[in-house]
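The form predicted alone is given below as one chain in structure tokens.
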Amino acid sequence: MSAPATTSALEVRGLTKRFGGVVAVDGCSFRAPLGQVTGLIGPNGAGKSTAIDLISGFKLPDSGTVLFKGMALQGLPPHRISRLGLMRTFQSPREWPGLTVLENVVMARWDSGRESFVGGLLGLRGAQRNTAADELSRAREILDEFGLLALRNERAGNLSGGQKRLLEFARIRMAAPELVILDEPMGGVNPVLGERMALAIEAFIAAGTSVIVVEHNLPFIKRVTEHVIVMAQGAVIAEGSFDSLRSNQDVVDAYLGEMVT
């Protein structure tokens, strides 16, 4: 059973994106709880990207409703939409790779009321540089619960692909927005990084910023998720906890079995 609009942390209604004569997203509808985990899975040309895109504003629906916080979100450019409080990444780790690791995290943390975070740190007096020193403080805890406090000095475009991913988790927690979207963030990734991915997504519930995980590693939806969407050809098929739907026939089919191992 879909969670009432109340408790819907993003509502989708009718989404609708086609390319040429091709129909990617096809009056796509759900909603992702409030506080949940919420897993968007489904086969290879499902339209899981291109929903995602179309919500995150870096697509433009035919048609359709994005309503986060009551509020429609179609049409807005990605920035707005980011500072409204949804903020999502990409398949591919996104950093600003010429500053250092501990000045990306920093930069993460977006507020319209103060001054920026250079500017504090080279010599403004008083409140603002006090908040300019609290925030180095909360980045350097951050970087130090993801394991790369000690590359804090390190050119972000230096890094691993896999701690490119945990910059990524630790920029999302200096944010903190009230709902992200997480784009295959297991691609690539080892069992051991993914261990301590699954835990920040748990440290991100319990900081309260809702969370949807797009992905093709079931293992892991199965482990963080609460509610998983399914979707093939461009819609919605079935919704629901993780094990209800490996007894979904049309889920199944979708996989090609894969739901059942």
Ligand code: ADP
The other form holds:
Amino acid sequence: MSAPATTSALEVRGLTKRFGGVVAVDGCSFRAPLGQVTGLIGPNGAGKSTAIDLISGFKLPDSGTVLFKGMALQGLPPHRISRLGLMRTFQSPREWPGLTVLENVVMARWDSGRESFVGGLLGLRGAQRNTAADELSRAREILDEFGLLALRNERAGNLSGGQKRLLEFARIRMAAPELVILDEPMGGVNPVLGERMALAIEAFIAAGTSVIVVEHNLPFIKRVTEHVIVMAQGAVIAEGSFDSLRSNQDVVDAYLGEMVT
Ligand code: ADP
Ligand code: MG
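The block above covers the form predicted alone; next, return the form predicted in complex with adenosine-5'-diphosphate.
Zooming out: every chain and molecule, the one shown earlier first.
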């Protein structure tokens, strides 16, 4: 069975989610191109995080469709969606606090459905043991890339906020999903890490992971994205290159409330 040909990593059609009287996401539709970095921006309360929750199965939409690899994700729980190759991060980094940094990275593979690591640990077959050794060495290599190798035996819960972000990026590198959605990766992070994160995003793309990134840091959005989608009041109000949006009056107006407060 072959998947239908598509040039979208993700397509969202008419997503809607109400919380009581609040329409958090209101007929939101967009496509994120395959093999590119798509920015998702908009003022606080625009519905960006809720849209991510709907896409990744953490909340159920009232209506609308999410197509990933041409397949409707309707009703699938988060772990099934991540095993299909769609990962997401949260505004606050989430790690396994009691596990070591190295274990966290190795688990990223297991989380995304490659259970060979666990099979290898059980020692049932030589080939599986080799796989486990390969995965450990791959995890060390990735930690080195992110400057976290010296911390590999530290409990992840003891890391600083910035280090937890880097660990999250290392986990994405390890899992190598087809699409990752990053929710405000620069939030609370020392700007020095920004360049490292931008390079990591380039590495995701080089490894075949398409990226959607929600971020308030507009220089970062300009630096890393090829295409930007602007949300306001639950819907998409504009899209295009970052530079084309700066001269778009609707976009400037949507941001104004935030800029003057
Ligand atoms: P953004 O990520 O763009 O800042 P959110 O998706 O967090 O926006 O929020 C969109 C709107 O939905 C806001 O008005 C917010 O207060 C509301 N909202 C989000 N989550 C909930 C919830 N669990 N219950 C009630 N209202 C919510
Ligand atoms: Mg948000």
